[in-house]
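Presented below, as structure tokens, is a lone chain in the form predicted alone.
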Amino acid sequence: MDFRPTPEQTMLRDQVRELLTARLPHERLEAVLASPAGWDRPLWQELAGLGLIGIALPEAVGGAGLGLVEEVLVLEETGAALLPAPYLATALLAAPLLAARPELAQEAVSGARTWTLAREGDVTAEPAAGDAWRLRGTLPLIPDLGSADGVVVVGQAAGGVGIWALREGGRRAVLDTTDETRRLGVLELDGEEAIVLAAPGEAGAALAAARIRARVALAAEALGITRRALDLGVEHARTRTQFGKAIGVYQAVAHPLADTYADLELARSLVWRAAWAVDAGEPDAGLDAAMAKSFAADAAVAACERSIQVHASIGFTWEHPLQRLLKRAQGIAVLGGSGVALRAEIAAAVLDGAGTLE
């Protein structure tokens, strides 16, 4: 099994890296986050123009028909750049579910409408006129709610759990969270009309697949954060001198960076394996996703903490990107299941001999 990127995949990765490096230096990122919108819609349109939002969607709905492996390449770069736009929320969480309605998926792929997914909460759905449904309830901790035009909602109806697309409306409150690059929000619904994506009682397989993809996607973003934190730490260790020597010659500096490098390569193997397993339809894809998310997220937090120590006091300041990287890593660590919760799932699967997680 050869996990090296193909020339086409390498070209995709390099294209995204060059774009985000040029468009999102640290000063530009800070300006975007301080703006009234809080995110970069012009950059979003550039990503859409390059076909990056629909990489893994079928060509029939405007996508590129590729796979999660290619998505992972993009997500590593968006994680490293701390992209202030709902790429993960739209392309990875919502768009695969929107594919049930090609017209909605095409809106997402074109960049005309951003989306996010709300699956935690207490929402009920009732049929309305025509094929519309009315949703009521509260959905907490929705990623990128402030930059999402529409919300894919998971709720309960008479026939069981279903999935609906809410194109607009609802009372929204964006929370004052630590990670300003991915703000969480709360959505309250009081009879707003929505379009059914998966009928009540028929959403189980789609939601299980969405959870697995979300964990791999978050792990891929964590991979990008780990790589950038390591790059920043290595650069500082090479250029910062003390007693006439670069501080990288001292074991107290070099060894933590070596630990981060080892974590980075192991995380990369786990993330690529999980993405391949999803694309190949492997029965253990859920287990692979849980392992990748558990390790990569914790590794990203540790990588940022080590690099902050290497930088000493400057690493804690608002002017340095490491403080933003650490906050995004901490956010990733709790989304989609904490490392402790995921390892408990993995242990249960191993001890039960089932080997498959949904």
Second form
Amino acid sequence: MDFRPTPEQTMLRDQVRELLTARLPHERLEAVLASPAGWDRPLWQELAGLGLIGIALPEAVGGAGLGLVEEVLVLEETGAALLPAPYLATALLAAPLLAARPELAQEAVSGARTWTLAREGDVTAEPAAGDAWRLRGTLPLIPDLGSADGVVVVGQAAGGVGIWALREGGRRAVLDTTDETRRLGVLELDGEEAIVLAAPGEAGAALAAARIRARVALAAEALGITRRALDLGVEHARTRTQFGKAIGVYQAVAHPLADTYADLELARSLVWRAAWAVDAGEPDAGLDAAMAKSFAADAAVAACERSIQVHASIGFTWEHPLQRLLKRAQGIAVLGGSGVALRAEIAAAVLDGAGTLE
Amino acid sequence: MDLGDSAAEAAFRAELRDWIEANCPDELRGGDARDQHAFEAASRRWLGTLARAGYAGVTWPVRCGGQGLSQVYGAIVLEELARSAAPPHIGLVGLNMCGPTLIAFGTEEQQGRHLPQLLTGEEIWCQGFSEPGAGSDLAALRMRADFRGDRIVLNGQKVWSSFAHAADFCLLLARSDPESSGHRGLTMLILDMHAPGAEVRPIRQLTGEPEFNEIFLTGAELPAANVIGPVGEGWRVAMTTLLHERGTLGVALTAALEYNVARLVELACMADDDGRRAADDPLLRDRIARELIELAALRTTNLRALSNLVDSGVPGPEGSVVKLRWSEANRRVTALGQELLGVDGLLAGSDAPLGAFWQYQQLRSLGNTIEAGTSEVLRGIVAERVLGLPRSR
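Next up, can you give the form predicted together with its partner chain of this protein, since the form predicted alone came first?
Let us now look at the entire complex, which starts with that chain.
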């Protein structure tokens, strides 16, 4: 047992942290969000150039052959930086499914095409020529649809549930969202052609694994948000003076920040544990993922709320980064299963002898 | 990052688990409300059994009677003992705090005289740090240690000393320089609890048990050879003692919480006469799930802190939150257990269901957020030493 990041893992995390800190100062993030595209494609190309998109994909498709443990170190940084690009959607949600078609995975890894995953909808699929199928139906509330070129679609065909890759097209509506760094969208399909990734009836294991991966990834981003909110709160408490003293001297200010630190470290333990469990093929990995997501998302929202309170009025303004951190945390809290739903799954596994989660 | 046991660790764990199963007497298990006197006698025998099998002080150096193993093995012993509901034994203060302090600062003579007996439970040790006027502010202590030739004369009062009523020796922090104040002028001493002038008065806790004590020292004497570390450097020695408490304490506490959570799940899943289970109530399911998550978080955080401890000799900062969060979790879990009993939860002693386990554990848990650093002190330590916020004192 040695549960610390290796020197290589620490180096990877530091490299990503330095890059995102340098590229995404607050003003730059605001400018990107106000731009017509609404996301940062040049930075995407840089991330691809560093090999980050395929970090956990097999070397055969251009990946680095590492695992979810490395991914969560990267995702803590994308969360902390409020990365306005579909890293989680492309690298964690879509790419492992695209690996069934190496040419599609390679294209994603190179940075040439971004992706997201749409699994909640009423899409039906019919075979067309060759590997192509025709998709029809509506997929609501797809994360990152505004920045994704392609969409991995989960749909229904005669043989059961299957997975398809839609490289482009479909009728898309990007919605106004509270979290502008991860916009949701609606996709309508009316006979567009898509490439089959998992044949109808053979998608179950891949979708179950994707759900676990998504939860761990969201939890890792929440970790980054918690850390950044804590750093901002601590910095303010050290530098803001009232009554002639730094306000951090008052325990009513300091102790909530100590509580955030406790949440942060406990959340980090759960996220690392879940990532390790997935990589090690542990039978309880699904349970670990649900625990990590439930805890880390709640912790991130609470961390932002506490830091806003510590900042007082300035924390309540649009210009302060805390409002964006809070909204991204609120998004993470409901994507991939709300805390209440996840805890219901955990309770079922433990109290009803339902065995381990998928 | 690897959470799994190595092959050697796994083999050690499996062998220990079998050994506990075969050797821990049933009457010691379970943590129910108990006859204090009988418990102490049985607990002392259990420590001897552990020591003869080589499972006491596994992290101590071989020359001091230990196995010279890393803290990972120390943690495995604590985890397995708690998981099998083997009792916290009376030698814990000696093994976890006094022994390591002697190993770090004691003379060869002191080590040879005390360490073997500490391991077997032939010597029970207590700790004499807190005083009526020096609790969270330990440096305010006033116990006087006057050097007179080759003797030291003690006058003063200690309080909240666990197992002092049963102890043979006390690791005592006293003020050797009467002109000094604060951290300076303190000296760490070995006091024979049977010396004339040493009087122990038990304090009855709100559980009804006398687990800790006041110690009154009126002209009690000890030889000058009983000084641990340099005279006047007692604060530095005491900090080492407390560091050892912090090192693997979290593992032991969390393992005990794991036992309580398992009992809670068992209780919630018991069907009543109509076949209904408390575990079918959605609100209760959510509360239990929260505790399962908190438990997993504490366990894994211990392993991270332990990894840092093994590597650098110092526990990582993440370990500083474990005692704080464990104490709050244990209060919630035990209160929930008692709540599930309903009005039966008001019954005490032999009239109570399940050996009064939940009644006792819930009341005892109120001490958890006070002992070994109150929650307020612990949050202050995180704020100042980990987050770098300005000192509030």
